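Presented below, as C-alpha cells, is a lone chain in the form predicted on its own.
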Amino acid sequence: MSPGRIRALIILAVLVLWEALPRSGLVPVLFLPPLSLTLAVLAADWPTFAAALGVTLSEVAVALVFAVGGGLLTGALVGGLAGPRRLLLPVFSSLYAVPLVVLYPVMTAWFGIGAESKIAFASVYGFFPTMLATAAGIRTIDPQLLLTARSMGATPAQRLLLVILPAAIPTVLSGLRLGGALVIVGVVVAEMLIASAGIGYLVTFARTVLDSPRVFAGVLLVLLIAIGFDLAMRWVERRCALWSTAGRPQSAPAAAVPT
C-alpha cells in the first residue's frame, strides 16, 4: 500500500472516531464535540469565524516577512563570515533553547494589545529556526563555488544572491517550514492570551463560556491554516528540486575492480 494511500487511511479513521466516540458517550462531548457538530457551528457562525481567520492570517502573513527576511538574512551573515559566526551563533543557539513564550509580556509593554505585539512575538519565534538553518545550510556550501565566484569578480551581494542561497536553499527551506510553522504558532498563542479579534481570541473566548463546538471550530481552523502553509512549502520544494545537490561536493565515482 502506498504511503499516500495510508495517510489517508489515518485521516479517515481520526475523523470517523471524532464523530463516533462522542456520539457513543465515550468520550464527554464537553470534552470532544462530534464533528459533524463543530462542522454545523462552524458553518452556521461563519462570518464570525471569517472575520477572525482574516485577522489571524494577515498577521501571520506579516509576521512571515520578518522571520524569513530577518532569518535569511542574519543567517547568511552569520554563515558566511567567520567573525559574526563566532560571535553571534552561540548567543543565537542558546536563545532559541529559551522559551519565548516568557517574551510576549515584554512584546505588549514595548508595543501594546493590538497587532503589533502579536506581529513582534511570532516574528521572533520564527525568526531562530529559518536564521540557524540557513547558517547551517551556508557552511555546508562547496568553497570552490564561492572561490569561483570571487575569481570572476562577483560581488558580496550577487555571491550572496546568486550563489550561497541558492546552493544552500535545501537546507534553508527545512529552516523556513519550521519556521513558518513556529510562526503561525506564535500568532495564535498571543491572540489566546491577550487580544480582542483572531482564532486564538475566538478559541479563548469560547473556552471560557465551555463552549467545546467553537473551541474546535477555531483549533481546526487553525490545523487548515498550518496545512495550507505546508502544501504551499511543498510546492516551493518542488519547484526548488533542482538546487537540490548543488552547491555540494559530489562523492568520487567508485574506482572499476580490475578483471
Partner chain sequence: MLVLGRLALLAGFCALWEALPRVGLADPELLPPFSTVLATLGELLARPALLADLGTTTLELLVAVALALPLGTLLGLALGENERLARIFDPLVFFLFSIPKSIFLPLFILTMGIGFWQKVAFGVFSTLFIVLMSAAAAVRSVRPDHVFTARAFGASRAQIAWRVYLPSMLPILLEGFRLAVIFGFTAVLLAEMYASRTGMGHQIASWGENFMLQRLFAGVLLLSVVAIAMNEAIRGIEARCSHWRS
Contents of the next structure:
Amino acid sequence: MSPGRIRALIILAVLVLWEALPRSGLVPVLFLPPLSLTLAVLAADWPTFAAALGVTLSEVAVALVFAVGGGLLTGALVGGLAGPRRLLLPVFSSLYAVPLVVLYPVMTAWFGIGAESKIAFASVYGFFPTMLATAAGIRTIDPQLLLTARSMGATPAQRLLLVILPAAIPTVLSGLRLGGALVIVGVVVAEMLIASAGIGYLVTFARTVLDSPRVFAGVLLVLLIAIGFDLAMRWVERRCALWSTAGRPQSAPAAAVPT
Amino acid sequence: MQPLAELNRDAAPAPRGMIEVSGLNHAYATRQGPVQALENVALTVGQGRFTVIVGPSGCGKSSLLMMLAGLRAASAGQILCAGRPITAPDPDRVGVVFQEANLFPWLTALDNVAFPLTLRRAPKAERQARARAMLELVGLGDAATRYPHELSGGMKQRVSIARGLVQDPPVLLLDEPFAALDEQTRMAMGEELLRIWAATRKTVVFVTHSLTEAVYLADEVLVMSARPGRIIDRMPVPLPRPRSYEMMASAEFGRLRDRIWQQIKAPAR
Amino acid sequence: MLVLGRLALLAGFCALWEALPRVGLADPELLPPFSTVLATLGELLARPALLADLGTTTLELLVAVALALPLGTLLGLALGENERLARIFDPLVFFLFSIPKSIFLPLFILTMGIGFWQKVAFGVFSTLFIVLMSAAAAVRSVRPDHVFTARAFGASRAQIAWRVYLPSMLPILLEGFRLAVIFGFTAVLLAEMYASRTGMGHQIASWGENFMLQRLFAGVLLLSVVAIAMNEAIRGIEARCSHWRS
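Other form of same protein, the form predicted in complex with the partner chain, not the form predicted on its own:
Complete assembly follows, chain above in first position.
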C-alpha cells in the first residue's frame, strides 16, 4: 500500500473512532461528542457561530495590520542594518522566551474587556515572531546580487525596488503567514480568557455549562480558520515565488509554531 | 545585434575598448595594521585583446578586477577606459561576469539578461529583442523562460555572460567565471567564451587561478605575485587562433604554462 | 561594547518605566513605577503562598517536559531513521506540529478537569510535536559520510551511536528541548490562567481581574525573568555543545 493510502486510512480511522467511541459508550459524550453531533450543532446554531466569528475575524483583521506591519517594518530595519542587528537581535531572541500570555491581564486592565484588549494582545503576540522571521529573512538576501546590480549601474532606488524587494517577497509572505496564524490564536485565546463576544468566548461559555458538542464545534471552526488561512497563504507564496526552488529551506521551527 | 559594425565607429585617440591602468596602489587597514594589497600595478589592454590575470589566491587579482569595474576605489592610481577614468560602475563601457553567476533567482533567464536594460528603462520590445539575441549568442535560445534554479552551473554562467554583453559594452570583465564548474564544463565553457569573443571582438580581462585556462584563453597573461600584489610577468601567448584542445598537449603550451608556474609557485607551507 | 549597549538599553527601559508614571505621562494606577513594582515583587517573594504557586507551575512544567522529551525524541528518532514510517507520517506530524495548540485547552478541561495532571497533559500536548520534529531533524542532520568514515575505521554500532550520532544531533536536540521549555511554560501558564485554583497563571489572572496592578506587574516581571533565565541557560549549554558548528 502506498504511504498516501495508509495516511488516508489513518485519517478515516480517526474520523470513524470520533463517531464510534462516544456512540458505543466507550467514551462519555461529555469527553468526546460524536462527529455527526458536533457538525449538527454547528449547522443548527450557525447564526450564533457566524456572529461570533464575525467579531473574532474583525479583531483578527485589525491586529494583523499592527502585528504584521510592525513586525515586517521592524524586522527589515533590525535585519537590514548591521548596527541595530548586532545590538538588538540577541535582545529580541531573548525576549522571545517571555510567555506573552501573562500580558493579557495587563491589556484587559488597560483597555477593558472589549475588542481593544484583544487587538492589543494579538498584535503583541504576532509581532515578535514576525519580526524575528523577517530579520532573519532579510539577512538571507545575497550581497553578491546587490554588487551585481551595482556593476550594472543600478541606483540605490533601483537596488531597493528591483533587487531587495523581490528578494524579500518570500520572507514577507512567510512572515505574513506566521504572523497571521499567531494573531488568530492570540485573539481566540484572549476571547477564551476574558471576553463578552467572539468565538473563543462562545467556546468558553459552552465549556462552563458542559455543552461539549458546542465546545467541539467552536474549536473545530477555529481550527478550520487557522488551517484555511495557512493554506491560502501557502498558495499565495507559491504563486508569488515561482522562481524559488520547491525545497527552499523553511524558517526555523522556533519561528514556525503557533501555540 | 551588430557589434562588429559598431566597432569601427571610433578610431580616434583612445579606442573604445582600450584599458590603461597606471600607478595603482591599494592598501586597507586591519587590526594588525595596514595591508598593502596592490603595489604599483600598471597595465594596458588593447582594443579587442584577451588578457588573463593569473596569480595565487589573495594576490588581489579579484580586487583589481573590481576596481576596473568601478565597484571598488583604489588608494591611488588611475584607471582609464576609452581614455576616460573609471570611478563608478559604467555599464556602457564595462560589463562584468562574476564567479558565481549571480543571477536574480526571481527572474527568468531572458529577464536576467534584460535586467541591465531594465535599469536603463529601455522599451520592453527592445529589451526583449536584445536579450533574446544575446541568449542565442551564448547558445541558450531555448532556455529563455527558465528560472535560474532550473539551469545547470554552466548554463547559469552563459546567461551571466549574455547579461554582461547585453548593453554591448566594449569591455567584458570576468572574475574567475568558471571556478565553480566541474572540469569538463569548464573546458567547454572556455571554448564557448572564445567563440563568443571571436564573434563580438570585445576587450576581455579574465581573472583566474588556473594556469591551463590562462594559457588556453589569453593573448597575453599578466602574472601577479602574492601580497602585495604586483605584476611580475607579462607573457604574450603566441599560440595561433582558433585555439584547440590538442594545443594543450604541445610543447609550446607546456613551456608557457611552466613559465607561469615557476613564478607563482609558493614554497610548500 | 555591544554588551554595554544592551545594558544601556535595559537601563533605559527601566528608567522609562519609572519615569512615565512619575512625571504624569502614564497613570500610576495603570502603570505603577518600576521601583514600586520591584518593592511589591520583594514582598510577594517573601510569602510562602506565592512560592507555593511558583513551585506548582514549575513542577507542572518540569513533569510535562520530562514526559514530552523522551516520548517525542523516541517518536522523532523512529521517523528520522525509518524511511517508510516517515513517508506515511511526515505530513501528518507536520500538520499536527503547525496547528495552534492553545485552542484545544477547553477539551482538556472537559476530559481532565482543572487539576495538576490536566495542566501537565496540556503541556505535553503543546510541546510533544516540537520535540518530535527536532529529533527527526536531528537524525537527518547526521551526515552519512561521517558514519561511513567511522565504519571504515572499524567503529562498532555503539561507538557510531555515541561518537557520531550523538555529537551531530546534540545541537538540534538541545534547541528542540529549549523550545519545548519555552512553549511548555506558556502552555502551563495559559492553562492556569484559563481555569485553575493554583499556580502563577492563576495568580496573574486573578490580580488582573481584581485590578491589583502592582502585583500583576510584579508577577509579569518575575515570570519574564524566569523564562529568559531558563532560555539563556539552555542556550548556554547549546553553545557549549555546538562550538564546532560555524
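Bear in mind the structure is a predicted one, so any value in this text is a computation, not a measurement. Rigid core: the largest C-alpha set superposing within 1.5 Å between the two forms. Numbering follows the first chain given and starts at 1.
For residue 103, a C-alpha deviation below 2 angstroms is recorded between these two forms after rigid-core alignment.
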